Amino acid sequence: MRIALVTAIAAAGLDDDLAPLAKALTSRGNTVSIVAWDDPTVSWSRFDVALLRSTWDYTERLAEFLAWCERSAQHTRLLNPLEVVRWNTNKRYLADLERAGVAIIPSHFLAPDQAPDSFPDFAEFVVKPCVGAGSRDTQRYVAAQRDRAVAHAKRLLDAGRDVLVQPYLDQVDEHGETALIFFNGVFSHAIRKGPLLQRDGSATAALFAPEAITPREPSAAEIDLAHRVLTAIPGGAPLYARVDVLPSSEGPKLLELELTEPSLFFEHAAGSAERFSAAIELAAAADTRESKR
């Protein structure tokens, strides 16, 4: 199978997952190329699969990126597929999951035609864009800094960007965040992220904020929440999914569901790149069988 591992020109050399994944896929007899979605010289029809990986600049170029996804999907098998990417690239999907019964962090959404101060009062909270990744344009505030937070929301809204405001769950300062990784709906491994957002910290200007990553054994409650999330995805669990959860006094809550370009942290879980490679082949074979019916 001819497989494109899709990154971005801006992310060249930054994705630690690409080398182990390419090695695992090649060892199984596949032909692998690492290519950028925004490289106009790439002929996507020469690949059997275009696997989205580190397309991390899509948040600043969403319309362009989705148009590329639509075009490339006409020439190759895009994974995860176009309809999943369209749904998952705006954090308003959290409202869909909440309606499906998933325990999410309480989320308040603002559109550009709404007032930037039309969100509840919180003792501590986070302001972020609905289309965003890597903690870019994301900041943590306390109640006394509400004016600064409103100004932050206004900057995003004035740029035509939807805004998400969530209470800050301070349990993360001690316990960190858990990211659970699934391939074809089957749990593979999990990692712990240390707390990213500091009080009075500034938003990162890079593609992503530096992270402190260690392996983690998720709790039964975190596993259960993750399975509830996967069940609630429109169309069911896709090829790959990363479920990011935070601790709270009421149990774990969903922070984000990453189905487009999540890091999968192969270096922290022996055999995970090989498991993903097998899952890719299985998903591609299933798609081939379906297309022949």
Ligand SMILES: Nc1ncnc2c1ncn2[C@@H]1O[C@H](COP(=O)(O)OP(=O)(O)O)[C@@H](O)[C@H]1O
Second form
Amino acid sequence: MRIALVTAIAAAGLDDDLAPLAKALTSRGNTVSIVAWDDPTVSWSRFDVALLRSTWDYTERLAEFLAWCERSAQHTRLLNPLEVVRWNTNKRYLADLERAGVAIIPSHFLAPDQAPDSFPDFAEFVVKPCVGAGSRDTQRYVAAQRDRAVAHAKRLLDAGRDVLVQPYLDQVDEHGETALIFFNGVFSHAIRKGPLLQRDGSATAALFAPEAITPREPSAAEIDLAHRVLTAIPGGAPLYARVDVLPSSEGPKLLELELTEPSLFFEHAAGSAERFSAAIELAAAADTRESKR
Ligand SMILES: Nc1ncnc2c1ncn2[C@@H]1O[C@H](COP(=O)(O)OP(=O)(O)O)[C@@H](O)[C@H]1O
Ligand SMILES: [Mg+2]
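Show the form predicted in complex with this ligand, please, because up to now only the form predicted on its own has appeared in this conversation.
The next block holds the full complex; its first chain is the one shown before.
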């Protein structure tokens, strides 16, 4: 197959997953090109598959990105598919998952027409944009800093962005975050990500905040939660899914579900790039059978 690994001009050289994935796909006989979604000179019909990878700047230009997804999907097989990407690029999907019975971190959503202070009092909490990645514009506050937090929410709302307010789950400080990675619904590997938000920190201005990653063996409860999440995805588990969970006194809770452009941390799990390559071929073959019916 001719496979495009899709990054962004702004992410050039930053995606550690591209080299191991290109190597694994190539060794299985595929032809691989690394291309940017926002490079207007790319002819997408050259590829059998356009695999979304590090399109990390979509958060600042969502309408443009989704329009590109729509156009490219007419010329090649976009993975994950357009409908999945549309649903997953706004953290309001958390509300859908909660309705489906998934244990999410309690989440209060604000829209630009709502008051920026219309969220409950928490001892410690997080304000973040609903369309966001890499911890950008995300900050942690204590109750005494509510004014600053409301001003932060207002700034985002005034810019036309939806906002999400959650209690800060402080077990992350010790235990870290667990990211569980699945290919075609089958568990592949997991990593631990260290805590990212300082109490008096400011939001990162970079494309993503620096992260401390180590391999992790997920607990049975984390695996169980992740499977519940996958089952609740409209349309079922897609080609790739990263389920990020935080510990709490009531067990693990879903922080976010990454179906668009998650880092997959191949270098932390031997054989994972090869497993993903096999899964890509399987997904593409299944799609081809589907379209011939
Ligand atoms: N409710 C929360 N409790 C504790 N830490 C949080 C919470 N929300 C976010 N964080 C921290 O902020 C980081 C970024 O938030 P996240 O929801 O994953 O957004 P994104 O990765 O899309 O920017 C997380 O990896 C975690 O370290
Ligand atoms: Mg995250």
